Amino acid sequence: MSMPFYVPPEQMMKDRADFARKGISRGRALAALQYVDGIVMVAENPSTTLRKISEIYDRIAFAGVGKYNEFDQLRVAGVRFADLKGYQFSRADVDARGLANQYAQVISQAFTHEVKPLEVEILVAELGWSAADDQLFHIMYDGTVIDERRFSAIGGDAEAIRSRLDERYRPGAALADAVKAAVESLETGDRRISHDELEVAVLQRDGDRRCFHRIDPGSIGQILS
């Protein structure tokens, strides 16, 4: 009877992390920023039917990069978790922190125990009653949760995008300025992103219970012009 090959745990985790990072880097990046009336999320997405940004609950949005079918399954699971918790307890009990922890457990379990880790990074954003209460949770491919402030970037070349956002971001910016800063940060070198290759959505502090709104391509074009 042959003995199975021994692989050190450190090497196994490194191989899984490299595999997940390569899959994520093949996708298009995404940025989220606070602006004067809420949070805006801007994704490079040439598809007109597949969405990278979606509503999860009244004041909570989800964004994902990487393998579409994997992060869309996470989105659906998040919607079900939020609906069930809101029904069993109270709508006020559904928050981004709880969702981020649930996502972290699922992603960490896959990274540690499954043959193939999930090739995804996700962002859970919650609109607070004031800018100080806004929350941005970045969940990485290994289940690590990062609580971010002001802005966040996920996907390929995220570190460089964060660096450019740090230069361009202005607290209390208008929506148009925030979108322009996000697009300029997503662009690399001489490559420019057309307005019809963008997906933009906001969590807007407008007094309504449901705060998630999509911005149509025509309006995006007007903002960028």
Contents of the next structure:
Amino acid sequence: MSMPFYVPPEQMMKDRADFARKGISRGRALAALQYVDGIVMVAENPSTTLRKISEIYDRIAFAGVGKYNEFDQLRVAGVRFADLKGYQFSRADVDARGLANQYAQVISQAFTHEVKPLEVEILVAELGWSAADDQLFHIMYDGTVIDERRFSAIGGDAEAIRSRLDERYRPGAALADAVKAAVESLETGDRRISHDELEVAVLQRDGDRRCFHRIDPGSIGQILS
Amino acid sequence: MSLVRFGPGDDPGPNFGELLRRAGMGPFAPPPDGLLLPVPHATTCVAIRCSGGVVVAGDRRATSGNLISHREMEKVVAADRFSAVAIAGAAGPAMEMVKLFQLQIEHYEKIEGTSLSLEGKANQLSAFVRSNLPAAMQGLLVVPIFAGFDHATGAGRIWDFDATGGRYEERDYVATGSGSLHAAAAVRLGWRSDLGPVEAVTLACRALWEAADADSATGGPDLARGIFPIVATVDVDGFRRLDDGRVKSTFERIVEEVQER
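Mind sharing the form predicted in complex with the partner chain? What's above is the form predicted on its own.
Everything in the complex follows now, all chains and molecules, and the chain you saw is the first one.
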């Protein structure tokens, strides 16, 4: 019988974290920030069918970076969780905090117990009744949950994007200004992102029950011109 | 409640009913055998196809035997932005079915990232009606109408259903519920192929008036309490419920006409 080599837990965690980080940084990053009517999410995404940003529930949106199939499974699980909870209790009982904790559980379980950790980072955004109640939960590849205010960035190079967002973020900005700030923050060095490579969606306080709306590519072009 | 995840072989896909069953919350459990207590029943609804869309209308009354149990039932509701569902039959299972149907449409849209076709929605509702068959055999019958605007054809379409889940697309109009005989007769007499939305609204109101006039389980406009039948249109701009003021004035004209007879 062969004995497995002893690997110190510190080393194992580090290896797994490096593996997950490497997978995530291969994909493009994503930014979310508050604007005058709610929360806008901007992702660099050349595909118009494989979405990074999606609707979970009336006031909750999901955004993921990293391996598409992995975060898409999490998205579907989130929609199911929210719809089941809303069906069993009331639509008002579905909140982002509960969902973020569930995601954290699944992701941290995979990080420590499964063959390979999930190569994803996700963002769960909830639109409050006023801007002060808006919530942004950033969930890392190891299950760490970070409750962020005003804006958030996930994916490779998120630190740099976050600091650029910090400079450009203006409270109560109009949609066009917020999208511009996000795009400028996502652009690194001389690299410019063309508007047909952008995926933009909002959670908008407009009185509709379902607050999630996609901004179609044509409108993105108008906004950025 | 926890985040449920399924293996590749047993994923329920966008099917919300199946998801409920997996979560142990299966809908449409047949009621126990034996005598059923009288439960509220909701009554008459009509749908009329007109140029550019459909008009759907329903009264507000629910009855248990000879008693009026509710005066403000909402039997005509938006299934999603471009379709409406109207229900007649046992109020409890009917409202549950509508809730499930709305959820199913939205759930599908979120999971799949695209909407079901209008035909697909009608088919889904037919599956729900069929699932309710054991309950229907014990008196908890639910008979809905489904109507919507089909972007594929650019016109309104309507369907009615029977207790077994039979799904029938109707060309012109349809009525369901205890007053349906009178309502359908009124629509039949007033229907023309070039009916516009405004005339269709008047015709739907007239049909409900005739049903309420001849059927004790169908409620007419309740002027004392200010409760009026629900009238909604579905066209290229989506589902729109007419405000009570407009419905009230339509019924006032009908009353005047009746007085002049």
